[in-house]
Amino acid sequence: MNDLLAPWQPTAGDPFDLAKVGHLVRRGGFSASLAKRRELQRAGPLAAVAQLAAPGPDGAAMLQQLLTFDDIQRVRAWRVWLVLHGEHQLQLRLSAFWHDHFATSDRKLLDPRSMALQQATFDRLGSGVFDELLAAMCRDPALLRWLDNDVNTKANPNENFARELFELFTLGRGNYSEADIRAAARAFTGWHVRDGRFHFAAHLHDAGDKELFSARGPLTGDDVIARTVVRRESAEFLAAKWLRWFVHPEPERAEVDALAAAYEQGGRDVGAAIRQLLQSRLFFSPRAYRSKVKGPAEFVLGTVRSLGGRAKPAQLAATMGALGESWLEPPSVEGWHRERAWLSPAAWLLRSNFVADLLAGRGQQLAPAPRTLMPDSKKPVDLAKAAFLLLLDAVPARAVLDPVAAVAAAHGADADAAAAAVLHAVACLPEYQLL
């Protein structure tokens, strides 16, 4: 096994402390309450990853209700509700990854039912073998319409779907030719949508010979999928994206090679590869720790989960949209631009205002109230320590702690205001903007 992906082992000098647990739950999910983090700390790193990776419940009943209402706001709130309340965090984290990867927007489709069904596909197949997920997505009504394959016919081949299949979903630029795109486009002719479902229109399909990756024959869309997923370039492309999502925004060549090899050796099982990554020396290395910028979902939903609280999903979804990440409406086929693109003076102010409103009960009502999150903290310095543990996993040096304690002291005997103020102060620190 490559040393980078060898299991990380706690030592006396490098223990599985709250900082390590916080790193795991932020990257392998959307954070967790302090009580949950302490529970995972006691369990140890391998058991903690196993808990994050536990499969989620069957959401068929809730999905059916969404399909009946046919309302994109309800679908978006459903996704937020799942993140807030679901313990199957890695599954949801991977679903968010796949939504960014197969970026599809309802702004063009105006079809909440198809968007809900696509999200359910990510939940069902996103942690399994990539071949099966890709086959499902190539039949996904939302994606086929989003990329114009519902007008791809043998008389007038449309290359948009085939191009994005190679460039954005499987291989990356430079690992295919224009001739490969033309062949794939012909292979996917007739893969259409009828009455909201995948429909193969045989009379519109080009059944003639095609040449793809130096292989020739009457290739179909399934042949394209099968010939693409086995390519080493596909493993490397996906590995690089997973490393940027879970570990570090600038993965090194050796890291990509190691994860790509593990993915291939594991039969292209996505969940197995990601679980190995989350247990690895690479994941727990100083290089990875707080190396990424929180996106709006990670900031908004992570804040509520870190506090062990509850809030209204529809309002949280609206806040995420105001901060630039409106789920089900990515800005383009490339998904969202991340890392430093999330940060600007305006975004920082919006983040600060969101936390202030959440803690004060203005629109974003948090339950339980801030003061009840720190019941044993009476003095300003104790409130500050509790706030740092809740949001940043550790009590800092006095030079950092004392200014936050002073914020609490400024509210005198108003314990509710003091608790909200220290939590707000910590949430506005630069460190809290990092994932």
Given for the second form:
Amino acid sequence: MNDLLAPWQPTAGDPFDLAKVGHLVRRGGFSASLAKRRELQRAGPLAAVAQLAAPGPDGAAMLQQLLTFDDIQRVRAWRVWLVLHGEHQLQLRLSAFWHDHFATSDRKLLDPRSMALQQATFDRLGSGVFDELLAAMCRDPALLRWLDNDVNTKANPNENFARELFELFTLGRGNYSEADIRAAARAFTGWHVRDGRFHFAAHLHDAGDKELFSARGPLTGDDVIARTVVRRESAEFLAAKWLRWFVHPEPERAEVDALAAAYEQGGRDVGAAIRQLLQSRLFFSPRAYRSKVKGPAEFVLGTVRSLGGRAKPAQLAATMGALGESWLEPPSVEGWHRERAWLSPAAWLLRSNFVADLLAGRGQQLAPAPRTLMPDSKKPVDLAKAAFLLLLDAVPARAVLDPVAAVAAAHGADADAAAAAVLHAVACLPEYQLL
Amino acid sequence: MPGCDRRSFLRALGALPAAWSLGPFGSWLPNGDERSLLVLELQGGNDGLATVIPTGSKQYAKLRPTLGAVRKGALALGDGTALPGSLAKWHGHVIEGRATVVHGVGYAQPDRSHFRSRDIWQVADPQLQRVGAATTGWLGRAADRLAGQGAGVPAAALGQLEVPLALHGQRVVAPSLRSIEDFQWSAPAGPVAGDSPLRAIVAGAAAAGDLRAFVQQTQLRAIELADDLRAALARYRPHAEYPDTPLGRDLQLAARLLVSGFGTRLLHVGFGGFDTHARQLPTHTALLGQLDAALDAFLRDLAGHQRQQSVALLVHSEFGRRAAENASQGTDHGAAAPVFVAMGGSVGGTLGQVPDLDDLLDGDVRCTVDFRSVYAELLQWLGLDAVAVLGQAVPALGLWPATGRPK
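Form predicted together with its partner chain, following the form predicted on its own:
Shown next: the complete complex, the earlier chain at its head.
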């Protein structure tokens, strides 16, 4: 067993405390209520990861209903609703990962049904073997149209899909040649869309010999997939991206090697690799803790979930959009720019205002009301302590606690205003902007 | 003219007067009329051959059997090229000497990845290997130097919530602005007038480590900006009517920042949608039409505020597109392409070699001007040390008269 990915064991000096649990639910999900975090703490790290990784319910009925609306706002609200209420947090986390990875935008497609079906494919296959997910994505109507493969024909090959397949989906730049792209583009000729479904147009497919990765043959799209997923570069490319997403924005070589090896040894089972990662010493190391900048979804949905509240999915989705992460409309096929790119001065001001409006019930409605989230706290310092436990992982030293308590004190006997002000103040701390 | 391969680059360095190596020219700038630069990035890879059309070439119709229709109604520039009818207003600015078309701008060994090529342009490094947390952009490095000159907000991004890599500096935290309303603070109790109560909370927090320090600095910057910015922007009155498009709104906000005396010297605006792999003609014509209307309003507004001579404009894309159209009546990722420059003191018109469609390189227009020489020109015009910002001596284009001083 590789040392970095060996299971982390709590000790007396390094226990599985609320900070560790908070780290786990923020990265392996979209945060959780204090009650849920305490429950996971009692269960221990392995059981906690297993709980997060539980498979989701069969959402077929809800999906069918959604498809009848053909409305992108509803599709977006559906995704937000699932994150707010779903117990299968890791699956949803991976679906969000794949949405960023195979970043497809409805701005070009104007096809909410295909966008919804693509999300459902992420839910269904995103925790399974990568080969199957990739095969499904290469037949995904939204992705094929997004990357112009619906006009890729034998007579006139279009390289857009093949280029992104290698550069962004599997191998990463520098690990293929322009000739490989041309060969793959020919292999995917005729992989089209008809009536909203995948359609193989045999008469438009180029069945001739192609040379890919220095091997020749009459390759089809499935041959390209099979020859690509087994390449070491693909394992390393995915491993590095998972490490950036789940652990640390700048992974080291040894970490990439370890995760790539685990993924390959596990038969390219994505869920198994990610579960191993979330249980690992690497994941629980100080290097990982609060090492990432929260994105809008992590900030907005994480705030509502951390408070154990409910809010309207459509409004939260709109807020995420205003903050730069409008699901189903990534800025480009490259996905969203992450980490420090999320946090300009303007973006932070909007985040701060979102929390203020949420707590005050302006435009956004949080239920239950802030005051009832901290029923046992009356004195300003107790309100501050309660707010830290709800939103951050621990009660801090007095030097940090006291300015927050002073915010509560400024509202005198108005308990509702004091509770809202103190939660807003904690959500504005630098620490809270980090994942 | 500084070319793109290393040999012609060095040759040009040897031949040019030493003006570019003299360092900052800030001393002659009159107070209160600080020079500013707006960089407009056409995102997705703008088709240079449909933007500045080499109408003199017989190859054009052969390479572009359907897209060649763009020549109908094109407006000649006098050097064997023409602008499409969708750029009619811009054509007037070029012909009348307010703007320049520079042909064949790019870099050697072009990268066809949008993201890679965009990073190369934004960092100003054709050999760029890897973008990390410490990577800075060319405008960010310029802003770092302006920050010491008392500028309020030396640099800002418009029309994009994210700050582009071009604006990442070592010291400067450039804000991104979408509207002035973005800069009103709210607390649970209601809108906050005056200084934000958050300052004490944020400033008092322990911010150990590089990332926490970055977050805290960003937060304090936002608090500091909000009040100042709203007050400064309220002073603006438009001198032109802007089109009601996202780009029109972004350029009006740019003009507002530039004329409000807020000290903004560098602006980056993104305008997307140029990745036209299929059915390009109607899409591209509409995009250029939006560009034309917004740029025209921007230049007229600046002129009305007597700022046209002190604001420069650069319009570029991460690459052009292949010379031949593809089978989907679109174009695939290419290499060199024209850029637009408007700059007080320059003579306008066209500059550089007209693309030779009989002499393509791997199906692409050859690069004849290193993009960094456009940057060098603009940096010098701003009064900055181009060598320091670009990390090496790059010969400037020579758009202004030889001494490098304005008319």
